[in-house]
Each structure stands twice: as C-alpha cells, then as structure tokens.
Amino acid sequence: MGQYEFPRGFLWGVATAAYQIEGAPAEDGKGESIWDRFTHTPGNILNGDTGDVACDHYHRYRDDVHIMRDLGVTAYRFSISWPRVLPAGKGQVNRKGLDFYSRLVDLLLEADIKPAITLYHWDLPQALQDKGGWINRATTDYFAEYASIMFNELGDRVPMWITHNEPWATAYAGHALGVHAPGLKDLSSAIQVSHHLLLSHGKAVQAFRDLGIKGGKIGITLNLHPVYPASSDESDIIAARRVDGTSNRWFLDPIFKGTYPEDIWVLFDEKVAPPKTGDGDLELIGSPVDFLGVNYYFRNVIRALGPGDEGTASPVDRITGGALVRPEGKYTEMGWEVYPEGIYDLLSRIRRDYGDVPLYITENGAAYEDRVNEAGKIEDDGRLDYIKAHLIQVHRAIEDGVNVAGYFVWSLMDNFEWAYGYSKRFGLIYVDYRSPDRDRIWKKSAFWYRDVIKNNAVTIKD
C-alpha cells in the first residue's frame, strides 16, 4: 500500500463556474451575458442546448453547500455572473444579485468552507458586448469598477480571489474560433482582447491593493499546457516552440515578467498584428500577484504543418506553424488524452521559468459518459482513477520543491459544458436532468475524494 501524504493545511476544493450551474438567466433583476445570447442562437450549442436552468444552482445552493460540506472540501471555487450583481455591466447595482452571493459566501463559511472567488469566468453582460465588448479598451475600466464593488461587498469574508479563468479561451476561443461566447472568428481581435483582458487583471489587482483588503489573496487562472514536439525534427521543435509562446509563455511572461515574450510579438508582427498597448499597460499587467490558478487537463504534442494542411488548419495553427498531435493512448469523452505526468512537466516548469509563486490547480477533471446502473450507482473508475493519478504527480511536483497550496476538482457536478451543451459530463455528483428538481446523485469519484480529503493523503492499494 502507497500513501501520497499532502502539506498540512493543503486546500481541497471542488470548482464551477456561474453560467454551467445558476441557471436563472433573467430572475431578480439579472442582465443578459454573451453566453445568454450565444446559446440561443441556433447552431451554435450541441442539441440546442442552454444555460437556462443548468444546475438550477441559483434555487438549490443551499442544497449544493451541504453535499459539499458532507464531502468535506475545505475550499469552493465559483464564479460571479457579472450581469447578475451589474446588469448593465457598469452603473446601477442590482442589490438581489449581490445579495445572492453574500448569502452563498455566509452559507459557505458557517460549513467552514473558504470562497474562492472568479470574478470573471467568460459571461461578460451583453451589455458591454454590444459596445464592443473585450475589443473595448473602456472594457478593462468596467471589469475594474465591477472588481472593486464585489471587493469592497465581499472583501471581509473570502480570502481568495481570482480575477479571470482562462484569458486564452476567452480570446482565442471567443474571438478567433468562434465556438465560444460572443462567436467572432478574427484572430487580430483575440489578439487585442487577449491584452486587454491581462490589462483589466492588473487593473483589478491595482483596485484591491488599494483597497487594502486584509485577509484576502489575489491572483489569476491560466489555462496552461505543456507543449511536447512530435519528433526530434527542426521543423517540429521551432512549432512546438511557437505553440508554447502563443498558448502559455503570451500570458505568463507579462503577468510574471512585465513583457510580452519577444519571438511571439515579432510572430504577430509578421502574420497579423500585435495588440495595440497604452503607457504602462505592461507595468499594471505585472503587477505582483499572490498565486497563480493553473488548469491543467491534457498536454500539446505538436507537428509542423505540411503542404496537406492548408485546408484543415486553424487560424491560430496558421500562425504558429503547429497542429495536434494525437498520440495513442488512454482519452477522455472530450477527446483530450490522458497524461498526468504532464503536469508535474507544467509545475516544474513554472517554478523554473517563473519563481517560486504559490500554486493553485484550479481545474483539473475529467468528462466520462456515467451511467447510473441498476443499484442507483455510478461507477465512474475513469474519473476516480484520472484525478488520482494526477494527485500523485501534484505530490511528487510538491516534493520536489515546487508550492501547490492546493487542489480544485472540476468540476462539483455535471454542468452545462459550453458548446458541448449537456453532452459532456464532468462532475463528482450526477445531476439528472430529466428530473424536475435536477436530482444530484453520488458517483464513486465522489465518495473516493471523501477519503483523500479525510486523510489529507492519496492512497493506493497494492
């Protein structure tokens, strides 16, 4: 029998994220978010799916705190809904709204669970969208005003905030490949957006330093990948590189090192454009953080393209030179191969690379399709045996000296998964749909975490 101990005071948590699981899209004063209107747009969502209800989390939190307290998480990851608390986007305060997530956090701490808090996790209120949106440089001072608000209201009780989750697939996703919210396919624009969302962090930080919020932690959620050539070949290695610089080094470089990295802004300069940046826009990017949020769920093995690619390749590959790679092996219902030792790869790196800066994964899951069997139970040994063999890599990246405070499953519950619609679950606890009440059932995953949390340690049985 192994035993994988963690750090005394290692945070267990669970995450989500306000539009997969609040439902409630226009009930007590809520403003319309780009995700509202992307998905009733017809074509855009897998089935025609919607977050309309989703988890109908806005009616059950209560209910979702409790199976949280039962499965003894010392920390909840969740997101604000912007156009809740502002709908509008900026100006008149929807006190329903605020009031809501006051009671979710006060819910949450007599469970003695601590918040953490996403302020932004891609519902940007429409709004805001319909004057420009992320391509907006005004943007960046409404996404700072909304910071400060939930501050200043929340600032007292929640120790822990995240100002965005993911700037890559907001940009890139959002605005380059248009399969994410608001759906525009311009690769100059997720360019600029990508700025202007770093922009609007550091902003954000500025705002709660000036605050002087006591107690409290900042920082930001990077998706991030470690990226793996296909061969010992030129061609494929100068990709790889290309790939690192667009997906990972774009964003870390400025948060960690005040520059954007030097190759991947000539690349830009070269293809397409490079943002458009103000005076002092990198000293406010840089401002110093308390953590990084890293979600981690697959690596990138990546080729050189070739003369067959032309047809095929995205807009963001016709840039870096790079496709996919899909090596054999074990994968997930997304489709994202299963490779734990490639965060322990991702950690070792960002402390090489970054310094020593407190770590979070804030996300790291996996979706499998669960079925619930003739005893009422799931038996999801994906899901169980992927988190764990991941746990076991964060642990053998802590003994190596590398600072991971701690651990966030994604997600919960099944949830609404973007433009997958309902067809992707990830969560810890079944939710039924076809159930009125949304049902919420146990997997095996579930009661398996339980335990880990239990004896702060991971253990494999011979």
Second form
Amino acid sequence: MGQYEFPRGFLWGVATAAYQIEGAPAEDGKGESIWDRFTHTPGNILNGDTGDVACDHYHRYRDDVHIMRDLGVTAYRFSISWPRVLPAGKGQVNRKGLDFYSRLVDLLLEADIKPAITLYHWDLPQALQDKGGWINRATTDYFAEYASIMFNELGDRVPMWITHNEPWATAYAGHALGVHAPGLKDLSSAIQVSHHLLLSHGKAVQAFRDLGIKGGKIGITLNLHPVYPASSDESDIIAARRVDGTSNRWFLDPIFKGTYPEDIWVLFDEKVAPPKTGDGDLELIGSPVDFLGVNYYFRNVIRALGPGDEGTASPVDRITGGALVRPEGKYTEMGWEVYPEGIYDLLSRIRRDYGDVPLYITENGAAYEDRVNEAGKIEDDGRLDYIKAHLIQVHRAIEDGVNVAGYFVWSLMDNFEWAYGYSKRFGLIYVDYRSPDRDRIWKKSAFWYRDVIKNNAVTIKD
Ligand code: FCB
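Next block, the form predicted in complex with beta-D-fucopyranose (FCB), ref. the form predicted on its own:
Following is the full complex, with the preceding chain placed first.
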C-alpha cells in the first residue's frame, strides 16, 4: 500500500485540441484551416480519415463539460481554432466563432473547471498559408493580432493561456518531414518556421502584458524529451547532445535565456542555414513567461549514424547525425517506449538548467487498442498503468522540490490523431465513431483518474 499525495491546489486536468475534436469545419462562418486542406488531400492520412466530424464536440460540448464535471477535473486544456474566429486569418472577426468559445468558457467556470487555452494547436487559417504561412514573417504579427482578440474577449475569465503547442512539431513534422500540415519537406523552411513560431510567441506574450490582462497567466507548451546516448562511445554522446540541442535547447534557451544555443546555430550554419532573425527578436522571445507547459510521452535514446544509415536516415537525423534506438521494454500503440523515469529526469533537468519557473504537464498519456467487452466495459489497464507510473514520477520530482503545479491527461476522449486518423485512441473516454451520436463510454482509466482527483493522490494497493 502506497500513497502519493499531491500538493494542495495541484491542478488535475484533461487536454484536447480543436481540430482533433470539434468537427464542423465550415459551420457558422468558419474558414478553412491547413488541416482541412491537408486531410482532404489523398494519401496524407491513414484510411483517408478527416476531422470533418471528429468527436462532434462543436455540437456536443455541453455533454463533454458534464463528463469533465463528473470526472472532477479542476482544469481543461483546449485550443481555439484560429480560422473559426478569423476565417481569413486576419481582419474580419467571426462573432459566431468567438461565441462558441465564450459559451464553452462560461460552462466550464460554472462547473468549477479552470479553462486553459492553447492559441495555436496547428490549425493555421489556409488563407495565411496561401501567403507563405509560418515561413512568412508577417504571420507572427497576424498571430499577435489574433491572440489580442482572444485576450480581449476572454481575458477576464481565463486563468491560463498557452501561446503554442509544440513548436518543434509544427516546424519539423509540418515543414521538414511533411507528415503534418502543410506537408512541406524542406529543412531550411522548418528552421525558419521554428524562429517565427518563437517570435510570434514573444509578440503574443508582449501583447498580453501590454493589454494588462489581470488574473491570467501566460506560457508556452513544448514537447520535450530527455535524451540519453545509447552507449558511452564518444560518437553517441555527441549525437545525443545534438538531438538534445535541436529538439530541446533550441526552444528552451531563447525563451529562458534569450539566446539560441551556440552549438546548434553553428550546426545549422554548416548543414543548412540558421534562421533569418531581426533586431530585437530574441528580446521578444525571451519575454518572461509565467509558466512552462511540458508535453512528455517518451525518451530519446540516441546512437550516432553510421555508413549503413545513408538512404534511410530522415533529413532531421542527417543534421544531428543521430538516430533513435529502440531499447528493450514496453511500447504503446504509437510505438513509443514506456519510460516513466524520463518525466522525472526531464523535470529535474528543466529546473537545473532553466530555473524555478512553474511547470505544468500539459500532455501525458498513451494510445492502446481499446475493446468494448461483452459487458460493455473497456478495461484499459495499459493506459491506467502508464498514467499511474508517470504520476508517481511527477510526485517524485515534486518531493525533490521541482515546482510542478498541475497535470493534464492527453486526452479527455479518443479523437483524430493527426496522420494516424482515428486508428489511435488516447482518451480516458471512449468515442464510438460508428454511432451517429459519437457515443462516449467511460474507460476503466477514467474511473480511476476520477478517484485520483478526489483523493488528490495516487494510491497503490498491493
Ligand atoms: C502531441 C500533440 C497532441 C496529440 C498527442 C498524442 O504531440 O500535441 O495533439 O496528438 O501528441
């Protein structure tokens, strides 16, 4: 019997994102997003799935808030669809789109759930993509304008704002690997995009401060991986350091230290090109944030590329000279290693290298193949064990003095998992995609999480 109690006031949440759950891609004046375009281009998404209906959350949001109230969550992280609010990305505001989010926020507050809003979870207005998207520096200003509209509209009611979700993914999955919208495969664009995303973050933080939004806090969510060399060979150690540099330090350093990491700047200079930056960009990017959101799913164990890797290494691997190895162990349906100690190592490292900024785990969770059994139940022990083991490691970090203020499960419910479509289920709540109402069914992990929240503790019975 063990009891892992969390600090009083610890936020217990669930997370989603607009394109993954809402559906209603053209309703009430919404404009097209790059994900609408990308999913409707044949060959991009497994089974040809699209987010056209998804969880139909746009129509069923009231029921979803009731589910969250019954779960007892104290916070809900969701994202705003930029083209729902600004169909052309800038200019004319779509009042109906704004009203949807305003109603959602009111319902959450009535249920005593703190709204945590992500401004950009990947669904750029297509109209802005047509002008170059994130490669175009002007998009950073459009983002700040859009952010200001949201601050003015909801700033009095929303305590937590996240500018971007996982800029690494937008930059590389979207612009170098081509597996996410807009589907480009060009490394130098990806590097430029990473700078523009960070710059747009800085501009939005600045706008938030200038508007004097009271009572709300602002930060950013990064996907971070603790990186370990596969062996004590010098070459593996160097490759691991580069992977850490491109995926972690490239984003953390400018935000917390106001500079890009020198070694990676030089590496980009040698292999592709460093980003074009303007005067004052890094001061903006380094504008103090109130918290950092951390998405953690798995660790990176890295080996140096060898001669045999030519032809198979991804363009990103070719820059760092490193590739992921697959250690023995347990894996989720995504093919991601289950490594709970990684979240502890990561949290400890952030404090050691970047100071005592409050941290939120804004995503953590697992995809497993769920089955509804004859009794109508879903016994998702794999997911439950995954979340439990990670929470115990988060608790361990807190005991060490790391300032972790909350934890959000990815995800409230099964949803559209990007390039994998509906084939990967991450929810605490099962969504029956075959039923016209997209029926929601509580999984075992949902009942378990409800108890964790009620007790403010993870309890191990043996
Ligand atoms: C993260 C994304 C989130 C979800 C999870 C599984 O990278 O932020 O939308 O797809 O992965």
